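First, one chain by itself: the form predicted alone, in structure tokens.
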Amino acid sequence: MIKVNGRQFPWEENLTIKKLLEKKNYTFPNLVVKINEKVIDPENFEVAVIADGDDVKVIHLITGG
């Protein structure tokens, strides 16, 4: 199990962030995502692999003014 933005989120074997964003319909273009608070690349979505038990965060960027 995992958490993602706080809420509990089924852990499977070589959940890549990619995947964890298709499973959530994330569909937003402008995101950042942290694993336990490390933020991570987006160049590297499809090869990060999410651990057992990792607390992920995926905060959507919005401009204005």
Given for the second form:
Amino acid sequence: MIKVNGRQFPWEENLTIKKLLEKKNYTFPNLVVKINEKVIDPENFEVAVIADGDDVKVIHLITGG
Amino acid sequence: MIRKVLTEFSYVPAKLDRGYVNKTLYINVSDYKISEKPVTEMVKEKFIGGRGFGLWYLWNAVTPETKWDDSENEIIVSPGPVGGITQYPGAGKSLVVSLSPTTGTVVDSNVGGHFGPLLKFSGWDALEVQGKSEQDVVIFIDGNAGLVRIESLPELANDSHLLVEQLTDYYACNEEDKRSISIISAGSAADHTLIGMLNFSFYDSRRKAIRLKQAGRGGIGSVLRNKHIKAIVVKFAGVKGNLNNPADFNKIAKTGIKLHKEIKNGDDKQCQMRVRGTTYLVKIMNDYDLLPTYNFKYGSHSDGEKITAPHWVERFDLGKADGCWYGCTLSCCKVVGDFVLKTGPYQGQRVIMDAPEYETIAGVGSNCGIFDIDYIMECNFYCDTYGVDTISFGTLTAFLMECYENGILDQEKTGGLELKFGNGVAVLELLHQMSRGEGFGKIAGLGIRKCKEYFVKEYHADIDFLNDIGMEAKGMEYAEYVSKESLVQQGGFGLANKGPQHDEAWLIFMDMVNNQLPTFEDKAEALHYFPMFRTWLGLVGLCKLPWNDIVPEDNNRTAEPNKIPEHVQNYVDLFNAMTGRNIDIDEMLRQSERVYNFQRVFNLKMGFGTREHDSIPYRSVGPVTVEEYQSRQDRYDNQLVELLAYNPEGKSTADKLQVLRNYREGQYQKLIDAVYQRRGWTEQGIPKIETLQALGIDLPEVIAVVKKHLA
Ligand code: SF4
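Can you now output the form predicted together with the partner chain? The one shown was the form predicted alone.
Next comes the full complex, and the chain you just saw is listed first.
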């Protein structure tokens, strides 16, 4: 299990940020992503691997007209 | 064209000093009186400009007894001290303030187009229009000649797309001069409905077409037409980058360059506003279950894809600058270059039109169960030219459709309109009826709140059901976001001073997705900070979109990325560079808080503004109907277990609905308590005297209103 925005989420082998975003259907373009409080830049979403037990934050910036 | 000059007023156009002219223009169309008023230091200090000026001048014009259609009601337009600069994106906004026909109290609406900046360069920090003319008039302000005229031009068309063309041709000396002109107008439906809006025009010299931006909310177009004002025209030739005469021009230029670079480098990777405008939000909202469909019953639809950005982009005339004021490189205002109208009085005509924005697509489209971009464009065009607010029209029509599907309305009552979800033909006919002031269109044009009263009185409809599904608060129709899963956004809508528009706070992601606001204190803090910050943009004349629809590359490394701290600092820098003052972020928020609290007290003065006026329809809080609950049964069942330790096994949907409802309604009340406390208001939502004193908005007339309510 990992935590995504404070809520439990199932972990799997080779889970990258990109895969996680797909699984969660997080399609919003302006995201701030952190693994255990370490910021991951968007160009690294594809390679940043999440370990079991990690605390992941996917902060969606404010939007709305 | 036949013209009769009814009155004329000459003035010496003053130059701006640090963002202000220090004069406002007052026009009374009852007795054709025109005068100028000085702007005092007190007014600048406490009200800043824009919405603040509008509120102050209106406060002084009306009494608690004044109604929207009384001649004392005013329309005030003010651009704010930073408005009009061309160096920083998004600096062409005007704020319009009036008493609203649908809410009965004060409303503010922000709008692009060139009117506000040209008004200012013509020598006026604000325009105050009062009175009611006996005949249709045009107000003409010539900022180069120093002339204001009230004129009668009886041959003018009613609808905006024709009217602005006639007037632009009439007042411009030549093609080049058309850029000097901006016009405020409404349209034929604003004559017959309470949801009329104002169009603000500008001339797009690259397309050789007049563009229209809208001050949509609150029915101010209906106020304009009730005053028998056909149009307000401003003409000023000679726009340059330094007309605001700022204290520190270089600072403004530098701050602007920084943002231009950010947009150039970042927009393609972020929201792609320059290509897609706000249409990009449709897919996002559909993906996150936030796109209103079927009168806000649901937040997504399998046909949602049909109205997403790629379909719009195909129709856009791209490659030309699409800023609604000079210098906005975010340029989100898209154009459909060639559209053939299929219905109504202009059937068969080819038009160039401002493309629908997210709110319109969601309002007249998905929320009415219609996923057809040609229909949405047709509806958008007619709403604009008839002078109807697309948001109110969309939310209202979705409500009528649900009434129809529940048997509250039928074809006999609608005069033959089959107002089922998905029926775009009926929606367009309803709109055409509004423009003609005929049939069911006339009843619908009263807006949701008054329709509810009418349906109860005339058709014996169940008021509780109507209150649950009628998506209005304070008498204003909701903007187009589903707030059911975000308690904070329920407050963002319900606690907004003017009614449920999201320009005070859009906090759904922070709350529902990011889970960043777990406690009531967190929620209240967000509902304090964001409305205050966003209010400020409307005081100085700035657009909200360049604040957060583009972010600096290193924003993700800041302590509070949601606030976009670098952009907030940009705003402080712009204000200081313009005015020569030295405010910091705290003072910026205090400036807003003063005006925000003043607006709350203004509501009190008009008989609103207490706790009961912050109540919201249950549709915005949770599922009203069985089908709605069952559509997301797992979600709601889980919540019953997790939040209430209530076992849904074997329970009827009706039982579960009620348990969930009791819980959610209770949460909303707790939220209100927390927000009132954070804002320094009483449990009834009345600003405390010590709050007003601490903010420096304890003017004797303000305190007098509050004291009455505290007594
Ligand atoms: S971002 Fe869009 S709405 Fe805002 S000022 Fe620029 S063009 Fe106008």
